[in-house]
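Next up: a single chain in structure tokens, the form predicted alone.
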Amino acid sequence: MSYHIDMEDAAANEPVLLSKHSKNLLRFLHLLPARMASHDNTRSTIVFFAVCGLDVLNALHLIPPQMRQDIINWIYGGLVVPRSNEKQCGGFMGCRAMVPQTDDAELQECVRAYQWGHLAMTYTSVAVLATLGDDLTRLDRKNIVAGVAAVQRPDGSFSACIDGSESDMRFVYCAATICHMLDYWGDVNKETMYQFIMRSLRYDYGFSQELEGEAHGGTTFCALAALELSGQLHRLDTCTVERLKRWLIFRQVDGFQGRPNKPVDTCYSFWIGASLRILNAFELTDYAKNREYIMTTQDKLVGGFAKWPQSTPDPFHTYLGLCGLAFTGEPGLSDVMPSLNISMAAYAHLKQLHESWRLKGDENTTGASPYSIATTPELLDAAMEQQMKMCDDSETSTSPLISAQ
């Protein structure tokens, strides 16, 4: 039975309601609903999605100038500097229970046992920073990054913060980023993360969440990317990249789904698609397809974009699935930087922040990476090419149905 899709369907020819979806985000910038209760300890991710969304709907102008520094500050609000008899704990926090408002030093002692910096709360919120113009100037870097290497296990994976916490290849991905985005990367091991990174490439060419675990959209971005932001995305050889790329195609239906025999999702418009783009292969998906299944799901009432079509938007899927109709060229929609999952205007301003610090010789700087990443589609495709000259003919896979290097 073949599947044919009739492009005069309402789905495919419906606009992006770019002003309901900017209306819709802006809200959460002020106001969660009920519904998202159980959010409320990952706040600074909600305004990821809602600002960096608004960013990428060239919408910003939307937040004012008072508002936008509030959120600056807000962001700023939940920055844990542990002391020098303290765990290497630094980073932000998700949101502000553990900062009480009080004068009485006894709890505020009590609750410092309590702050520590999350990965991935770090990670979203330099975004956020990022995004909106700030020079990060507030930040220190050296110690944040002293944070993400105290978290990093002996098998190169991460875990989330400094005490109790799962390990596994989302970790890997927030560390990336961060050290990334701050130009640094102090005593982070990247390459025993490579190691992590590459025991987690299962047989049939995906990336697995933790080791032996089975092969995933989402986690397949986050490894990708993790090579790309440090400089290791050459390391794979032209074979597992080809197989790569076969793993990732496969996963379109009309959308994309995160797994085979899995339902199609918003949100894999984004993990698959910037997986595809990092690797240089989103043109061989079928953009039409993916637009139409996206649509699907736009809620035409009040904005946003749900999971699956019927049900009901939340800013996450609303923010991913605007990524994935970027990748597609959609009018009115800004490009993203596929492995930061950022505007490239945010990723600018970035990359001139790391400019003016190694001018400064700020000591915090690193200097620049032997493996820039290219910020056009003809630099990455020079780039893509260049690496693919460095490989070596080894199999880069350790599965063992796999010959490994």
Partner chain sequence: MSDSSDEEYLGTDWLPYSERSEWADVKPLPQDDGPNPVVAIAYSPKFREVFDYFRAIIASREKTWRALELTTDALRLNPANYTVWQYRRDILRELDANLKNELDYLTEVIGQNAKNYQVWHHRRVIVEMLNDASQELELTQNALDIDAKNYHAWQHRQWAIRTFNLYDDELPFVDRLICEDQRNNSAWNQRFFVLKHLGFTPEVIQRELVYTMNRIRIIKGNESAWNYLVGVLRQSEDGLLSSYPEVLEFSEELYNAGNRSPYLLAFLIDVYQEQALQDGANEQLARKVYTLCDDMATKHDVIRRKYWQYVAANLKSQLSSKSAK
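Having displayed the form predicted alone, please output the structure of the form predicted in complex with its partner chain.
Left out here are the partners and the other molecules; the chain alone remains.
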């Protein structure tokens, strides 16, 4: 026996503090302090990080049944359903800033003109509902996808909402997740979407946020995931795929960076990791170094992960750090479906819903394409099993929860 402890061994043996992370994420579902008011508009993304994080931690049971119901109801409370004579602004809002407390119908009518679905909020809302086992019957899928098609630009990109938003690769991604999760593409133009994505491929073979901007890890994920979710990944030729792999693989320093010559950041263990998973090349990375870096950003006191060591943890980096660890097969964590960024269990639930919609011959699914994403049967089986367990847990709660990002 030697008393010499190798630093690397110490980091390699560092445990992921699973229960601390669960408690950390649970806290964010409750009352948030005033200093977080600048996140008011994206409250549903905080729900997404917390709920999906707990799911990846196999800890959804820590959300009491009543609270689970409250989350679902609150999410549905953000649903915007336009009338036939109104703009196609269907989808989810991420907050209630534009929902006034009043019985005055005229006042409500005026504010209504500023209530729009927002693609990122619709994506995270549907993902949360799927993760919590909701059957999505309270959604009009056609209506929501009409809202997605309405914010597509002539160049193929997407804005976040019907008015007043920039358009870029982030919302291309959100559009693809929504259509894939709802198994319906309606009037969304996949061809121009593909053209926009390919026009944003840069000379170094990463994708930029829009057109000739700098290649970036986050937007490269958005581009590749959107291609996969829209069944267009096969359109990339072998040469392009190999060069994409090169750019992605070169992002590893110990953890991953988002651009060449930028510092490493925990969230890129997800963005780059997921991109490589989509290209079936994640196993070419160094798992131990990746894990080692993520672990240096773990807050041992209050749980959670930060972007850098000695920084304050937040739900965003906590969730993406957990996903990054899940990719390397960390014990105690569920596997994550890379392109939707939800657990395989939640994805299995979605597939089950798609199946039932198709069997019912739901008019919404007419013309929808068959599943384009391959998951191994074993993975799906395991995921289903877990899903069933989750449903058992929730049986005490009231309705539309049970049936089965």
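Keep in mind that what you see is a predicted model, and the values were worked out from it rather than measured. If you superpose the two forms and keep the largest set of C-alpha atoms that fall within 1.5 Å, you have the rigid core. Positions refer to the first chain, counted from 1.
Using the core for the fit, does the CA position of H30 change by 2 Å or more between the two forms? It does not, since the H30 C-alpha is displaced less than 2 Å between the two forms after the core fit.
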